[in-house]
Structure formats: structure tokens, C-alpha cells
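Only one chain is included here, represented as C-alpha cells and corresponding to the form predicted alone.
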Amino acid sequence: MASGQQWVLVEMVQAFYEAPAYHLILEGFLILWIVRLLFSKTYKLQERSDLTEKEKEELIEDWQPEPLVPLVSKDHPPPKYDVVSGPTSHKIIVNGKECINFASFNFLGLLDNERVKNQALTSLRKYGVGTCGPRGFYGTFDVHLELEERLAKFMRTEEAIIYSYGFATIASAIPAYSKRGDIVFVDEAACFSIQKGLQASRSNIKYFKHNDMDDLERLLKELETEDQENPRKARVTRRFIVVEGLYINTGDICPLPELVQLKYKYKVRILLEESLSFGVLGEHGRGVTEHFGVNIDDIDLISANMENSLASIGGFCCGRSFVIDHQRLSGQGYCFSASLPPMLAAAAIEALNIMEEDIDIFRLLRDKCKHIHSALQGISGLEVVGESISPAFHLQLEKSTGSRELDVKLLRGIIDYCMNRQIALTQAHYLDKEERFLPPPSIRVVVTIEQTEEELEKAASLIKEAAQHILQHTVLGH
């Protein structure tokens, strides 16, 4: 027994000898540590006394609660909204007047085809108004499973998910994918929808100037020699590129073949918003990616919502199967939403049949945007912003005022003076204090097929006669 326990000791004492000198250090500052703890002297926290009846009294009188929104101010004009009556269709009712529509995102004026309409109200009498539950919990019809397949066979990728919230689309992908410590390289012009996805990614945000090949590339080579740096970090770092198809606060269209080649040359993800974009550009109405004749495989995965070209709504992401799978557990917006009513799942499904059996609506649309945005050409003291074969595009104040309540209260104006004569716009509306690059403030021209060509030209003629009246007078009257 005595030999045993020297055997035991020798082994110790060499283990002590063979042990490495950061080790032996560990142990003897642990060892410090608890006999430090362990003879310490313990303190008890100081002893308020209480207060009187009177001294509570004295403190609820003196606390002010900070108010849940900020103090407006009583000179403040109060908001003011246009009241429709009836379909936002070629022709609506505002305020109780019949105006052309040049405000709504019906491109191809489905919103009010008897076919979709047909099939809205057979699906109402089958499924019933709603679903009263999200896909995981008995919101999953065959309806929106046919949906699913349709729209993934009409844009060429192996499957698509539906969400029956537009704006919901895309902002709970970005978080599905991108996670804390992830890098995401994003246009300035991106719309809300996308910032607020990523502000719910939590992901690391590098914004590139709009439609600046030059300067994203200059940031995903600043990450480059990062990640030479340290090559460990580098590994476990997703990265992405975020950006719309046809932007809705420009007008404009991303060059995504240099996006691609960007993509493949330094290693990112590619994530697609085709909302404007989806149903206008292509000759089937596919998108940026038929625009430009890019293998929609180049793209890691397609966003847009089914509230403009498809006039139902709700929203869809597509691609490889893999990718979109992962949304069906990680897409917010999809596992806690209740899922989109049948009946907006039908009227989508028949809105793709006619895009389908009828691709001139695609050309027609582009041919009354060229014809509208070359009429508007040449206005003293407006700007006409976006592409000519977008459906929607701005018209913005030449110059500013400098004051950009002043530029919003010209640009109302404008509208007023057209919407008296029948022509309905609209101005584009921002959070002041939540856009991450505030827009100038404008007016959204917005372009449908069932415009005429007399429609065209007088609502450019309204335009230019407000501009002139209502800028003119503005000059004169400083």
C-alpha cells in the first residue's frame, strides 16, 4: 500500500517536471485565485433607508414620462390622404372624382380582367375568405402548392415559396441567410423592404453608390486583403450582394452582367429584388435576368412581390431547391404569417396564364413607357428620373429650394393642378428619419397597357401646364 502511493507520488512530481510552463502558470493563477476567494472579506451592500409618504409624493410629481412619439409642432398640416372608392383599375375614383390612374402598379391591367376575377370568386366559394393560420399549422392548401409550381416553371428555377405579404418577401429572406458577422454588400438606392431585412440580419453592411460597379468592386477588394489577413475569420464569413432588379426609387435597371462577374471573381452570393422588375422586363416577362439574357442559375436566389404585374397579393422567392427549402424554417414572414388566402393564390395562378398566353402585353407596356417618358422630355424646372422602359419612374424638382418641405409642397402641388383635370399621380413617400439614404422628394409617374396614346400625351401635357404654372408662380412670387 506505503509503495503505491510513492509510485503515485513519483508520478505526479514527474508529470509536474514534463509539463509545459504555460500550464504549471494556469494552475498556480487558479490556485491564487480560490485561496484569494476564500479569505476575502465579504460586503454587504449599503442599507437605504426608506422613504416618507411625502418624499414618493414629491417624486411622482416631479417625473415626466417620455412621450411615445415626438411633439408635433401646432403649425404641423395634417395628413392628408386621397380616398379611393371602387378598383384601382385604368380609371379610379379619388375624392369622389373619376381620374385617369397614374398612380398604381397595375402594369398590365389585372387588376379588373373578368378572368381573375372569375377565378377569385370560385376559389371564395371553395376555400372560404382566409386561412386563419401560417403553412406549418393547416395554412397549406393545394392551391398555394400550385402556385408554387407555377411560378417556378414560369421562371425557369427548381422551386419557389410563396409569402402572403409583399413587403415581408424579401426582407425575411435576408435574414434566413445572412447572420451576425456576415458581410453584405448593398446598393444606397436599395428600398425599404430590403433595409429593413437586413437590419433584422444583423449582418455587417456595406453600401456601394448606386449602380457603381467601380466602387463595389473597390469594397469586395478591401474585404479581399482583409481576409488574406486573417484567413480563419475569412472561411466562416458569408458573403452577399443585395440588389433590385429595376430599382423603385430610381427607375433604374442593375447592370447584373457585371454583377455575375463580380459574383464569380470574388467569391459572393447574389440576392435578387425583382418587385418592378418581374411581369415588365423580357420578353416574357421574366425579369432583369431574361433582360440581359443571364442564366437565372448565375443568381443565388430571386425575390419579388405579386402585388404589381400580378395585381394580387403577397410575395415569392425562387430558385435551386436547396436554397428555398431553408426559408420554409427560417423565413419569418413565411412560419409565423398567416398564409395568403386561396383566393389571391388563385387570381395569381390565372394573372401568370394570361402573362403566359399573351407575351405583346410585355412589348406593348415598354412601347406606352418610351412614349410617355420621351413626352415629358424638356419640362422647365422638372427632371425626369429613371429608365424609359420602366413603368415607373420620377419626376423631380430641377433644382431645390433648399428646404425639402417646400419641394414636397411644389411637387403636391403639381399633383393637385392634375388631379383637378382628371389625371391621377401620386408622390413617392419615404420615413424620413428610417431611410438609410433619403431619396430627393418626387412624383411617381406610373405607366399601364390600358393607358391610350391620347391618355399619354394629355397626362404629359397636364404635367408640363402644372409645372409651368406651379413653379413659375413660385419664382415670381420669391
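Under this definition, the rigid core comprises the largest set of C-alpha atoms superposing within 1.5 Å between the forms. Note that the structure is a prediction, hence the values are computed from the model and not measured. Numbering follows the first chain given and starts at 1. First, how it differs from the form predicted in complex with the partner chain.
- Once the cores line up, the CA of Lys56 ends up 2 angstroms or more apart between these two forms.
- If you fit the rigid core between these two forms, you'll see the Cα of Ile31 move by 2 angstroms or more.
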The other form holds:
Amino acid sequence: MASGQQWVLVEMVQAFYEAPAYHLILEGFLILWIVRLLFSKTYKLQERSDLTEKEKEELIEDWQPEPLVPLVSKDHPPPKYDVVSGPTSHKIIVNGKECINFASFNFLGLLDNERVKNQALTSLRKYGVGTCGPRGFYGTFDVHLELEERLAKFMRTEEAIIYSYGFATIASAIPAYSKRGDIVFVDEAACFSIQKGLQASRSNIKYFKHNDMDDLERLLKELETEDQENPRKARVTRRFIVVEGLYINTGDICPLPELVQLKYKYKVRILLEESLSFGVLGEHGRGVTEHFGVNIDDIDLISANMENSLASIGGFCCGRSFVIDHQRLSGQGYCFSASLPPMLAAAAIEALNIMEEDIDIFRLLRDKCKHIHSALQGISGLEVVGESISPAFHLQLEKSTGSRELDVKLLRGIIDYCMNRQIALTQAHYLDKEERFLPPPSIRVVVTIEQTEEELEKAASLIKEAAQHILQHTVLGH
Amino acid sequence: MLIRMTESSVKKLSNGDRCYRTSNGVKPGKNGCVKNHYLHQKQHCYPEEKIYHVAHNGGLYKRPFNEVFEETPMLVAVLTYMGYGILTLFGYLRDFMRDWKIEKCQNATEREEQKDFVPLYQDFENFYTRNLYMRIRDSWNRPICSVPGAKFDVMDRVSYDYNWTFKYTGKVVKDVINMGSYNYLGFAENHGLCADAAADVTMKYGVGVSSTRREMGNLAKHEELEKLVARFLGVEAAMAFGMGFATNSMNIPALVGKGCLILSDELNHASLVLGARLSGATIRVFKHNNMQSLEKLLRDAIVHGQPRTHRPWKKILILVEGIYSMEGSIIRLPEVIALKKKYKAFLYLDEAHSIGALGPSGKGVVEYFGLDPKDVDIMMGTFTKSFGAAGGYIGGKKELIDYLFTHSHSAVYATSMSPPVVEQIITSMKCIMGEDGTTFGRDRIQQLAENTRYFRRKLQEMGFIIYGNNDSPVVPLMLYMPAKIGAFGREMLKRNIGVVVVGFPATPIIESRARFCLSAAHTKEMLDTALRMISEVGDLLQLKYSRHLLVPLLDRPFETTYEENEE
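Having seen the form predicted alone, can you show the form predicted in complex with the partner chain?
Time for the whole complex; same chain goes first.
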């Protein structure tokens, strides 16, 4: 902002030199006139309020605020959450029924891994649970340093920084770099925490169509023309592209090589959110950079949470020290929040160990994804949305009924049908009014390496059956 | 909270609510004086001589309310400014030398391939970090390798390049007395009831959940916790979240929006400020704990309505904290509630530091003043501090919580709380409530109150200037001068005491301070040792500034309140 003003000032001074003499004389005269007006007579400006005390009291008396929260009518009770008793691992007890879990993002099955649990326990016995402070004030533990080092090494970057909450990671990272006046190009399918980060940054946000590089290039070209008109401003306007490796809202992979090309062509930095792709894509599970063989240094910042593949809590950012270190003083969720409980960091370290020891798990996961993906093709009424190697993909209605509420109800019917038959599924939930581009209602199917071939088959055939049963039924019903 | 002045903080300052505090700090005479002059007749440094405020507040207060902010001595203020002046001069000199390659530049640099990109940071933004913060960086982020209990072990580290990088020597400084962690009730433990329960849950559940509350991560345990929290607070219902910071920043937007007004204390935590900004509501800031300022804003808001359109505000939300973690002050809750009722505003009370730490049975600032929790519309707090866990909660009427269950960003998009963490909270909270059949909880609360009073009294007697309320376990000790920030931190660690020091921009520029957080786990011996060392270092660094002067009554107008508008 400051630099923007400075720039305007320079231009003003320049304009001053270039102006013709009569112009300056006229302006000088006008300034004198204003000065005269200012000093000649004091105008009694209209008071903002000339209300008497009594009138004020009446206004205060009359004012009725809206209720804190909108009143809920009795016939629309708030939706009940499904209750899980016991862990959310492979076998899960939902609403009292034991099911196979096809809903939580425990891709590598590390949630109930004995090794991970034991490490967490050892750590608990050493450090207790909470950290009782932010990183700056004795909330930094040796395990945090170790985890940061290990993550950086795993991702082959210079440095990593951990956050205590997955959601807060990218939401804090974006505003640490992108400020008011800067420009961010973001995919329309970007997840909610990216949207919140963008909102907090107060930058100028330009959405491009989901995975549409032509649309992105169009926007970049537009910016280039603007830059040429206004080169001084262009020199201080930072620009970023924010994309997800594997989109949670669509199950698609971003076209990273093209993005990197655009990055150098238009000199835009890339911030990549990899919560879903970390520990999933690539031979060693390093995510979308490894998947495409893109040099990780070409990506300015990678952010991911540790709540999916690593099955712990928290998130991390990694990249070059030049970029990452900045967050240690400017990442709000890092500086102002209590640090990650050491036992959760210890669990994440052990999970990383397992990922490093056995790269077969990533191949196994991909095979399972492909398996169920093909098994789910051709269900009448339901469409599979997402890459075949994505462990989280969506089932959308082929034809919407026209009402979101009804669509949601239909999908819930399918879920209930499956849930009664030992397959736990969930819809992808959104805050309808808060999303910038609300995705269509869908069932989000999650594949984990713990699911056996039979279970995958069973889930696929059950979904097929349910779709037939529920969707046909409604068609008849109408 | 930390000393920091990077790009974002500069910007934060230029449009955030701390901004005017610092500008205030530029005028020595005005700074450091009374923060709460409303209805104050006299304030003494000695509790023995205190004049109770009960008399001045129409009986709103059922207990004495003693909050002291001794004025900054003029000489100290002048010297502090000189200190900053010299530091800045040297900073420019060294930057000049770095530019001319006389001094080695230690900054990490941009990749060669991206040198022609728009710079990620502007050079001047890092001036403060490079030239001031870097000199004393060793006072922060000290890694520890044990429970953050009454004593902890600090990892020894050295720097051979003036704090640009640290090397760990592998040695450990054992048994440092911990005056820095927010371990108010001493529940940061690796043995005992809570840790055992958490251990069982770890083995049964694992540590993660890998789903959100709304989807497949709503454990019965979460619901158990929420019922317990509601019972503990004495409210109809409650909801728990995985991170304290996010509890504020992700729920305030669910409650207010465009056309609503937020009245926020100037010293509110970053998370409240962020939440308020994300909500899109208009934000107006009142002076810290100043009821006159709050009332004026409330009146004006209702009388004038929204700017330009003059439409009435949809709702007005007052954001305050129970204990302010940098000032050690306690919110004047009885007055806030009276105002809130009079003007039909809603009250959002952040009890991050006060829950567990105040009140005869640890129920926070509401209980401390003997008030009814129903008068606070939104009771927010964290589990990080008194409960030795992590996360946050919101409590209130059933309608409110039902609404949050459907509209909270956190419930729909963020992974739910880790089961062992939940268990730690459940066990520690039951202990505080006495539901474990023991009086351990109550004893701890009492111990904390005693420790607080003892420690504060001793420091005052020694002649330090300390801020805040006599009952607040957060004790800021004024250092003022920038050089003393680092010196105090280092000297104390040399004497095996771990303290927190803070300076600009977390505090006004001349009000750098050290902060002690008391804990029920501190024994009298530990406190005495700590006090002896503090006194010793205090003599060494000449920190005993207090002249035991009465704080003058300054009824200056508060023209500095300002408004922030989302575009």
C-alpha cells in the first residue's frame, strides 16, 4: 500500500513538471481561493446529530437488534451428525452399526497402526498432552524440530514449518505473503481453507475455470496488458497462483507442468495445497510434484495437512527457507496459536517412517483406487467424478432434480442404504452460503489401503444397488 | 505476541487495531499511564491501601477490583526512545555495510531463476527483524524437551553468527523453573489421572480422526466433552473445536456479517481480530477495558446507525477477553454486562486465559465476579492453558450451539479433535469440578490464587513496575528498554529460570516487558527462588523503576477510537 502511494506521488511530481504555465497559475489561484475560503469565515457545519439527549434515549429505546442467531422453526430441526463410537479406523461403528469405513481420509491406514500409536504413547509419557504455549514462548519441543526436519527431508525441500491445525495452514500461509493490492489467481474449485486465506489476505482475487489453463492464461495476459499501462505499479504488485494438487471438491489433479510453464512465462509464484495428494501421489508419496516429475523448487510453497495420509493432526508448509522462514513471524496460525501437542508430532514422525520404509503402499493405494473406480462406472443415475487414481472421489447425480435439497435427500438415501449394509459413506458437506462456487451435492468415496478387494467390490455393488433402489424409486414416486 | 515486525505486522499495524497503540507510544508523557480511568478515583500500588471500586460502580462489583498501571517514569521513557534511536541508526549503518558487501549478508535469498519476479518481500519491511529482532532472537522459540510443568528442560543452543542460525550442543539445561507456560492449573503432566486416561484412549483410538465433525469424525467422545463443558460453564450447550485460534476466527463470521457492528477491545488477541475481519462486519475499537469509551461507541452506533445509509445496525457484538495476556488485566465484566443489557448488544467473551484460572471453582471470569453465565451470550475459551490440552470451545444457549453445529466453518471443513486430547480435557475438567471424588482440582485453584497474590505482592515490594489485576495469574513486569529485553531473558535463563519477554509490536513501543505466568504447580520454594533471581537481575539491570506513585487520574477524551470497514 505504502509503495503504491509513493508511486502516485512520483507521478504527481512528474505531472507538475510537465504542466503548462497557465495551468499552474490557474491552480495556484484556486489554491489561494480555497485558503481564503478556509480562513475568511467559519461555517457552522451541520452537526452529525443535533438530537437532544431525550431523542437519543428514545432511539436507543426503540432499537431492536436481530436475534443473535436466526430462529429455527420447529419443523426444520438442525441436522443430526452421525455418531461414531470408537475409532474412525477401517472398521467403524456409526450410529451403533459396525461398517467398513469409506468416508474418512485415512488413506494409508495409519490411524490405527500399532507403531504409530506406540510412538504417540511414548511421547505422551514424556511430554504430557498439551504444550501450554505458542511456539515462541516455550511451546517449541524437540519433537517439533525433528518433525519439521523430517518433513523437509521427505519432501526434499530446504525447510518445513508445522501448524497445529490443518485448516489453519494454508489459510495462514496465503495472507503471510499476499497482501492488499496483490493479485491472486485461484482455481474455482479451490477448497474452503484457501478461500478463507484469500479473504484474510484482502488481495485482489481472480478466479479461473477449474483446471482450465487457457482461462488462466487469458487472465494472465489481461494482467500483462494492465502492467504495460502501469509499469510502476506492476513492479510492486506480487502475483500468485493458488492451486490444489488433488482437488478435494472434484477429485481432479492440477496440470502442474503447464502451471510451471505459465509461472515462468508470466512471473507468477505458485502456492500449492497438497492436503489430499501428499502421501498419495508419486512413487514415494511426495505428492503432485513427484507425480508429474516437476522440480519441487519450481513451486514456491507447498502446504498440506497431516490429518489425511499421516492420520495425525495439524499441517505443514514446505519450500525454500527464503519463503518458509517468513511464516515464523508472519503466519498468524503459527505465531498466535498453541503449538501442536508433541504426541501428535511424534505420531506424524512415525507415520513418515512407515511411508519412507515401504513405498509399496502408494502403489497399492493407486491399484485400489483404480479398482473401485472402474467397478463404479456405468451406474445409472450416478456419475463418478474424479481421477481414477484419486483416493477421494465423488458420486454425483447424473441428473439433478432441480432442487439441491431434494438431491441431498436422495444421496442421503443412498448413504443410509449402504450404511445399513455395513458400508459407511458420507456426503461431501459444504456451507452452501459461504462457498464461492458451490460444488454440486455428492457422495465422497474414500479409498484406503486397508480395504480388501472384496470390500471394494461389495461397496461398488451396494452403491449400484442403492442407486437403483433409491433413484428409480423416486422417479416412480414423482 | 512475539517481537516481530515483518511485512505483515507492519501492514497489520497500518490497518489493524494495534496501530493507534503504537502511535500513542510515540508521545512519552501519554504512554504507560492509566489504562482504565473510568470511574477511578485513586489507585494504589499497595493492596493494603486499596480503595475499593465497589463504591464507585453502583454496587456492580461484589469484590474489590484492583488494577494497576503505574505511569512510565519520564526518564525511562526518554532513555527507551534513545535506545530505539541508536538501534535504528546502527541498523541503517549495517544495512549500508551489507549493501556494500562490507558485512556478510545472512539473509536467505531468492532463487536465481526468480530474481526478476516481483520481490516477495519489500526490503524495508525486514529492517526491524534484521537489525533489532535478530540481536535478541535467542530469547524466543527456545526448544524444550520435557513436560512444560513447573520445571522444564531447555535444549542448550549456541549461535556463532549472531543469532542467524542456532546450533544445538546436545546438552540440556535441566530443571529450569518455568515461568513462561500457560500451565495455570498444572495439568501439563505426563503421569497421573489425565495422562493415564489419555494413554488408554491413544491405544484405543489412535491419535487422528481423518474426517470432519459433519462427515465421519463426530465421535461419541466429542459429544461427551461438549456436554461436560456445558455443565462446567453452566450454559445450555457447548461445542468444541480443534484449535483455540480457529475457534475465534472461524466462528465469529458465522454469528455476524455485513450490516452488523463489532465493538472490539483494542488489545484483543489476533484471533478475535481476524475473526472480526473475516466476518465482513464493521469493526470499531474501544480503549482497553474502558467502559466510557465502550458506552460512547454503543450510544453513537445506535443513535447514528450505519454510516452513510443510517440504517439501524442489525446487531452489535462486543468482543472482550477475560484476562488480557499481555496486560494481565481482567475485564470489567459487571460493567460490560450492564452496558450490553442497556444497549441490547451481544457479548462475546474470550476466556482463553481466565477459564480455570479465575473464580473459586475455576469457572472463569464470570464466576470471579459472581455473575450469571446466561448474561454472556457467547462464552468462548480454550483448552490449551488450564486444561493442559489443545483446542477451544464455545458455550451458550441451545439455539446458538445448534446454529453453530450447522454453520460453523470448523465443523464442516476442519478435522475434528484428536481423541487423546479430548480425553485429557474430560479428565482434567472433571478433576476441576471435583467429579473424580477428590479435592485435587479445588486445591489447585486455591494454590494458583495464593501463588498469584504472593508473587505479585513480592514483586511490588521489590520495587518493580508490574501491570494488571491483583488476581490475575499473568504478571507483566515492565522492562521498557529494548536492550533489557534480551538481557533479562538471558540473565534469567543463566539462573535457571525460564521467562517470556515481549516487545514491540506485541506491546507499545516503549512498554517492553517480561511476563510471568503462575501455575498451581509452582511450590513456594520455586517461587521464592524465582523471586530471588528476579530481584538479583532486577538490580543488575536496574529494573526496579517503581516509585510507588499513585496513578494520576486522567480523564482524557478518547478521540483515538476508530473504525475499520470491510470493503
